[in-house]
Structure formats: C-alpha cells, structure tokens
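In structure tokens, the next block holds one chain alone, the form predicted on its own.
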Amino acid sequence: MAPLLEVRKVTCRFGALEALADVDFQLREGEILGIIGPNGAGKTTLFNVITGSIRPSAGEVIFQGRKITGERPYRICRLGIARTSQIARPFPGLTVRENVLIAAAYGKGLSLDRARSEAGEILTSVGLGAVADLTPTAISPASRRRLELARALATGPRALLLDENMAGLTSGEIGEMLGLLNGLRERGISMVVVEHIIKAVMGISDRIIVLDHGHKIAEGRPHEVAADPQVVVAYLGRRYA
C-alpha cells in the first residue's frame, strides 16, 4: 500500500544554515509517526516545508500520491494535510465556538451553517462543549491546547501533524490528550507528532523517527530508538552512549 504521505530527501536551507539535510520518512494510513530530537534539529522546520510555509532548498513532499511541494499553504490544508502549533494563537476576540467554525469554514469550504454544526460537535468531542461561547483568554492553557487540536480538526485533516501540543500540560492533562490522540487514530486520522515529552510520544507511536541539526539520525519502533547509541549521544552526550 502507499503511503499517506512522503518526504523525500527534503533540504532547508537559509544562508549557510543547512535546517534540514535529505530527511526522508513515510507516513502510513492510520500510523501515529513520532518525532524528536534535541532543539534546533529541525522538526519545526520539516512541518513547515509539509505544509507549505517554507519551500525546500531540495526534494519534495508527495501526500496521496500527488507531489504538493511548493503548494500554497491553503491549498494544501483543503487537500487534507492539518497542523498546530507550538504556540497557541486563537482569535483572541471571538469566542472559542467561532475558532473552530472559522477554521471550518474557510480550511474545509464549508458553508457557514455546515461549519457551525460541525464546530460544535467538534467542540464537544474535544471536551470544550462547556467552555464554547467563552473567549480563548477566559479557559485555561490545557483548554487551549484543546482549542488548537480543535481548530486543526475543523479542516476535515486525513494527515495531522502536532507540534509540542502536550507542552506545558500536567501529567494528567498529558493522559487526557494521549486519549484523545487514539480516539483520532480510531476514526481514520494518520498523525505525526512532535514531542518534547520523551514517555508521552514513545507510548502512542507506532514509529519513531529522530532528527539531530537537520539530520536524521535513527528510525524505527520506540524500543529501538531508545536503545540507538546515536540517539543517546543526541540527548545525553557521548560519555552514555
């Protein structure tokens, strides 16, 4: 079967920092990819060439079998392709409701009527049901958080990429939202995910791919990467490898 979604010898380069150096990976229908690696090896970077907000130095970026390197940003959200981000940057003057209709409206090509019915359901299977007619301001940051996934969803994605989404959130709120994830992945969403929170990302992944200074340096299942000496040397320095 091919794979949902490719990176093919993908390089970034701004000046004489090379980003990213012939990453290549695939993401198979209904797979959760991890992704890690120290700060600065470049995953940010890589999500952003997949959806468009940089274009690669080199190599090319194929989703369903259809090259969409070089793709406008909204383009290839309405193909399928759906991202948050490290940051949480809501509307912050409407609501939490009118959030996710946007992102409906206008990633998906809904009509209004159509996005507001599927923000709310959206809202509700999220756990933001009782918090929607509040501003983003008024919940708290693990509700954010949420809103961000929210928002992501509203755009119908059959690819999601999660960028630190469980940053800054209690191990609790971390158990919340790795159910949440899996609850995805039951409903036919492939995901890869960008995580700092080393446990969190190697117990829902099915695979694991590590980048060090745009690099891929190791890839495979969880168990295997962790036992990589090159990973080791990445995190910890060459005295535990």
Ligand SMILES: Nc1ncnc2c1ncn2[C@@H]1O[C@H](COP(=O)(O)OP(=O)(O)OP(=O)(O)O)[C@@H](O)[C@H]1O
The other form holds:
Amino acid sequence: MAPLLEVRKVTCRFGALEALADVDFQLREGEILGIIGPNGAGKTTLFNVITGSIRPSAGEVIFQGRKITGERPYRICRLGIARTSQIARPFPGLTVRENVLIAAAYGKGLSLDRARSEAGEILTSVGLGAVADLTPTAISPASRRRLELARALATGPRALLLDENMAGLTSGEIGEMLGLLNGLRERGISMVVVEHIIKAVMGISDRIIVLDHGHKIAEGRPHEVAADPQVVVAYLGRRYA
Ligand SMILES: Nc1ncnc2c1ncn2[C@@H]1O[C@H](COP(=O)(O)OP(=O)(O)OP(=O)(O)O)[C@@H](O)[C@H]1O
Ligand SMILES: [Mg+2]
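Output the form predicted together with the named molecule next; the form predicted on its own has already been displayed.
Following is the full complex, with the preceding chain placed first.
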C-alpha cells in the first residue's frame, strides 16, 4: 500500500547550516513512527517542512499521493496533517474550549455551531471537559499538553505530528498521554512522534528513525535502533549511562 506521508530527499539549509540533509522516510497508514535524536538534530525543522511553515532547499513531501511541498500551511492542515508545537502557544485570552473551537472552525472549515459541538467532544475525549471554561494559563502543564493535542485533533487530521508532547510530564501523566495516543491510533490516525523520553517513544512506536546533525543515521524497529552502535554513540549512550 502507498504510504500516507512520504518525505523524499529533503534538505533544509539556514545559511551555512544544513539542518536537514537528504532526509527520507515514509509514514504508513495506521502507523506510529518515532523520531529521536540530539538537540539541534533537525526534528522540529522536519515538522516545519512537512506542515509548510518552512520551504525546504531541496526535496519534496508527498501526502496521500500528492505533492504538498510549497503549499500554504492552512492548505496542508485542511488536507489532513496537524501538529503540536514543542512550545505550546494557545491563545491566552480565550478559554480552553474556545481555543479548540477556533482550531475546528479554521483548521477544518466547520461552521461555528458544528465547531462548538466538535470541540466539546474532543475536550471530553482528551479529559479536559472539567477545565474547558478556564483559560490556558489557569490549567496544569499536563493539561496544557492535552490542550495542544486537542487543538491539533480539532483540525481532523489523518496524520498527526507530535513535537515533544510529553516533555515535563510525570511518569503517570506520560502513561495517560500514551493511552490517549494509542486510542487515536485505533481511530485510524497515523502519527509521527518526536520525543526525548526514550522509554515512551520506544514503547509506542512501530518504527523509529534517528536524526543526527540533519542526517538520518538509523531506521528500524525500536529494539534494532536501540542496539545500533552508531545510535548509542550519537544519542542514546548518554541517556542510558
Ligand atoms: N528558522 C531557523 N533559522 C535558522 N536556523 C534554524 C531555524 N530553525 C532551526 N534552525 C537550526 O537548525 C538546527 C535544527 O534545529 P531543530 O529545532 O530542528 O532541532 P531539534 O532536533 O528539534 O532540536 P531539539 O531536540 O532541541 O528540539 C539547529 O541548529 C537550529 O538552531
Ligand atoms: Mg525541536
């Protein structure tokens, strides 16, 4: 079966810095693909390229058989790719509910009435029903991570890109987030999970790719990647030590 999302030989330069160098990967339908690698490896840049906020210097991104490189971010969102951001930036003056409603209205193109009911359902499904009428600053950091997820879900994605959505969570909260992600997978949403919490990303991913200085240095099943000497040297060694 053709992949849902395909990144082909993407290179992204910022002046002399090559943030991504010839990166290739595929996300299959129903799959959770993990991306790991040290700080500055290019993980967030890769998400920026896929979602259209940065144009790559070379290469292309294919979604559902169609080239999306060069499309505007809102078009890519409407086609069915959503992301969460490493640094959550909800609208601080709106409530949690309104933040999700806006994402449904603009990201999915729903009427306000339909967006409101959709937002209510999503908030319940991610466990934010009780805090829906508070502002994002009044809820816990773990709830803000769920809000970031809810805003992405409200746009109706087929492919969801999660950028360190478990950073700063306790182990109990990480377990709950993993439970939510597994539920989304069962509902047919495919995911790319960028994460430094190795146990979490290794546990949930079907496959892992490893980025280092913009290069893909490994790809495989979690246990294969964890045993790869190059990956241990570039990244895992310090963490397992
Ligand atoms: N818009 C930009 N302009 C210039 N340089 C950038 C830009 N975005 C990212 N970079 C640089 O590209 C490299 C890759 O950054 P990126 O944020 O993709 O790394 P990352 O793998 O997400 O790291 P982290 O794990 O710390 O989040 C870094 O050296 C970063 O400073
Ligand atoms: Mg990053």
